[in-house]
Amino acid sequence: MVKAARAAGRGLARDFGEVENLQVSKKGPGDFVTNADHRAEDVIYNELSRARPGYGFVMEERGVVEGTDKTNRFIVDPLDGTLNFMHGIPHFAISIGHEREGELHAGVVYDVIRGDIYWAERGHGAWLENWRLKVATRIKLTDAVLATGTPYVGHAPERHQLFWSELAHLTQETSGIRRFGAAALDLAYVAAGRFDGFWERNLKPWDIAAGIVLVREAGGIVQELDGGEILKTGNILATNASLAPKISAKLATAKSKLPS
């Protein structure tokens, strides 16, 4: 997985240097897909298919690719932070998760521009290269810096209303809220103790699969905001055990304040 991420990253770094010349097609409101995105996915698919023939895939561009091995599949985002990439903002990543028998087993998040590889395997910890990662140990919301993602054009008004309610409740209680635009890196930063927590709604499996493994293996808590299945709903909270109930309570209160 690390080898595949590095191979795809070389192409992304090259394309990022020529971002003005990329051909861009519009896949939906606020959701751009580039030639670079497709090329990176092709490299990852080919590398992983050679290394693990028969494994299935869930990929942002290709969708579901069934494998002969029904117990293993890779969950891949070849370019998390596409909007940053398109605007020349050097904050984007490759995210590769490995699911075994329905359980997330391993994850790799590659920060292409900084050259940082975050990786984790179930039972073996979370790492930045060769440095062991641990989530932050802050216990007070007033000391915490949280990260999130924002709804954008094309999303239903209800999503915007819920987000603003959540933000209003948490900005009053925390040291700060950050929005960097790449969920995979937000989760990697939680695992590394840089952020004290991260929440967002309606993400895709490829946005969060690798990051979930990173946070859990770094000693953190990952839960679905409303009690559902995270990879199905994409509603996620990742933090440490002390802050999880406090953030959850604030988010629940924010949701309860919306008109029914």
The other form holds:
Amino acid sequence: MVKAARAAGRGLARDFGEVENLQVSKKGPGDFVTNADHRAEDVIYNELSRARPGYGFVMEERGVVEGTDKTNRFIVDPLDGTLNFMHGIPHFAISIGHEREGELHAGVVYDVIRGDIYWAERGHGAWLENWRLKVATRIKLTDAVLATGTPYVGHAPERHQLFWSELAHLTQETSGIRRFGAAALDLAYVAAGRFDGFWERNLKPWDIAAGIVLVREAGGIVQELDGGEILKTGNILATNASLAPKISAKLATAKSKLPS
Ligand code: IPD
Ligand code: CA
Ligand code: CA
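Write the structure block of the form predicted together with ligand IPD for the protein whose form predicted alone appears above.
Time for the whole complex; same chain goes first.
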């Protein structure tokens, strides 16, 4: 998985250089970015299917590819943080999760521009290169820096309203809220103890599969915001054990205060 991420990352880094030029062109970087995304996914798919023949895939661009081995599959986002990439903002990642017998087993998040590989395997810890990752130990919400993701154009008004309510309940209680634009990296940052927590709704399995393993292996808690199945709903809270009940209580209040 690391090898596949590095191979695809080389292409993305090259393409990112080109995007910076296209910013100023009339046509803009839209189609070019879509192609970069597909190219990266092809590289990952080819590398992984050569290394682990028969494994299945869930990929953002290609969709589901059934494997002959029904117990193993990879969950892949070839470019997480597309909007950043498209705008020349150097904060995006490749995310590769590995699910075994229905459980998330391993994950790699590759911060392409910084060259950082975050990786974790069930029972073996979470790592940034050779540095063992540990979630932050802050216990007071007022000391916490949280990350989130915002809804945007095209999303239903209710989604925006729920987000505003969540924000209203958390800005008054925390040190700061960040929105960096790549969910896989948000989770890697929670694992690394940089963010004290991260929440977002309606994410896709490829945004979070690898990051969930990272946070759990770094000693953190990952939970679904309303008690559902996290890879199905994509409503995620990732933090440490002390902050989890505090943040989820605030988010529950934020939801209950919405007009029905
Ligand atoms: C997006 C990023 C972003 C999150 C969005 C995702 P993409 O993934 O993870 O942080 O807020 O909901 O869709 O589209 O850049 O792969
Ligand atoms: Ca994504
Ligand atoms: Ca993507």
